[in-house]
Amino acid sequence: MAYALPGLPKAELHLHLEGAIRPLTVLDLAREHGVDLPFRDLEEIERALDFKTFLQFLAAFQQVNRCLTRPADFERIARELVEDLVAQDVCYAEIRYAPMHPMRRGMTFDDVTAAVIAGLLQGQREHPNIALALICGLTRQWDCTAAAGSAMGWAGRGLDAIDIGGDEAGFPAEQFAGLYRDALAAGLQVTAHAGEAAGPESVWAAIRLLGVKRIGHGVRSVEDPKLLTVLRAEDVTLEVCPTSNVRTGVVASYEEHPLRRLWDAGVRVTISSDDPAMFRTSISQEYEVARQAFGFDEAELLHATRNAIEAGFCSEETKRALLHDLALPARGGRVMLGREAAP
């Protein structure tokens, strides 16, 4: 695959590890594991990808969980996630995971996530310039409490934040503000999934009930000014996914999402991919449909990659540590290219 912008520091903290399964290692692993597929080849995944919906993406994510049958599956392709962002230049990002899926096929938490971390460790080990940090992902409509119960276990070993997705409009907030409590209080970092398939008023709910400093999404946030305000003066971040908000009807194209409008608003935005593999992406085309689409220059790209940095789930020593390596200042300072901050 050719990526866009080579060269250029890129880091996303919005990343599904199984939206991000390569095409070719669903086959192989549904072929291993007997799996029956509604899918056989590329040309019917290319098919099966092609959904309008959100209701469908969540169908095709689900059939795609399907080839996932053990801890070793899990392990490979945290490994080759790892390879395919090397290849394009990131230096920092942010894999989330979905225990519960696995989970309700008879695994268990500790082996997914064990062997999650075994693949991302192995992908660090081949590619030592690349920092990392894990988010387990909670699902809205499901019963939460042993995954989350699990996950606090992990934490210091591994795992170091959740995440809660799915049915926002259905399963709100404060369904989940004594898990989150909990969890901070376990020593877990936290974000939560708003404003994508629900309004502003979701977002409001996950900063004032979840207590959380970031936002998967949160592109709705445009339409409430009051709330623009607040994302400024609390500094919060939202982790923006351009193409995932277009494939799933979120917004009707490129022209009509608010991306611009927010970072023109101040609002600390970064860019991500989502489920790459599910939307036909990667973090690359996805800086390059800000460069092109939003009308983003280089200083901005570099801007969003210090944002995702800064905001990040890794220590403030790796914080700093990629700062430096890319030349890239605390806020307020001018971006530097690595090529003039060489001496």
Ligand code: ADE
The other form holds:
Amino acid sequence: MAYALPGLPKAELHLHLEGAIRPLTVLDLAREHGVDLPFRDLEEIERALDFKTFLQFLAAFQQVNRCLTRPADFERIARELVEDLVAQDVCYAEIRYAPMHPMRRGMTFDDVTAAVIAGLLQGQREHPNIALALICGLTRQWDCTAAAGSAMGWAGRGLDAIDIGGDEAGFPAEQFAGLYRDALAAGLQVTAHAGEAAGPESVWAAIRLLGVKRIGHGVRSVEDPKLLTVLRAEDVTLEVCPTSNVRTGVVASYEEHPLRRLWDAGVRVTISSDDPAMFRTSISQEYEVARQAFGFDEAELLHATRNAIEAGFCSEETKRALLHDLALPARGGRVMLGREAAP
Ligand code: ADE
Ligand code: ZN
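Given the form predicted on its own above, I would also like to look at the protein as it appears in the form predicted together with the named molecule.
So here's everything in the complex, that chain up top.
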């Protein structure tokens, strides 16, 4: 498959493992395990992805998750995802997985996490020119206590950070303040979905009550000039996912999307694909959207890549190596230094 902008180094901070499963793998896993999904072929998947609202999208995300019935499935999709990223010249990616879905189907946090890490490492062994970090995505509408407690035990062992996703409007950040404090104390870094399905007040809560320096989406910050000033002053990074926001109805169209306004306001903006398989996009396509719909030139696209690396949850050593490579005029054929052994 040909991707847009070949050769341009890309980095994405906001990528859901379960939202990136190849459609053929979803069908393959469901068939293999006898899972009765509401779609049985590629055409039916296409139809199931025709959600009109954010909550309908979350329901579809839950359906797709049902094809994952064993830890080995997570290993497979993690490995395949690394392969897909490398094919698009992604030099750095942060992948978030949602362990609370399989936990509700009887799998353990530790088994799923170990499988995801094994898959990422295998992908990285096969394609050493990519650096990775791993984020545990907690589902805000469910009781996160057990998953968060387990996540803390993986700090420094392949897990870098936590996130809260899911129903932002129904389950505000306030409820997670203690959990975020504990996670930070345990050595995990933090990000949070905010300003996607709720307004700027949700972003205020995330930065003030959860202590995050990164926001998943955050696009509705544009409604509050004072918030923009704070995001700029405190160097908060937005993980912006343009096509996701159009597909889930957060904004009506690319024309109305605030990517360019946030960028021009001096906020640290990065570009991501969120759930590429579910939104019929890819990180290359999102960079291409930034170019075509928002007028980003090559220097600005590279700046977005640099923003993502600088705001990444990887080690300072990895950042230095990635930024060094980014500054080189040509890519390919070189051994890239500084890749971590574990994601
Ligand atoms: N889970 C997967 N994708 C998500 C998104 N964009 N927002 C909230 N939760 C999600
Ligand atoms: Zn997301």
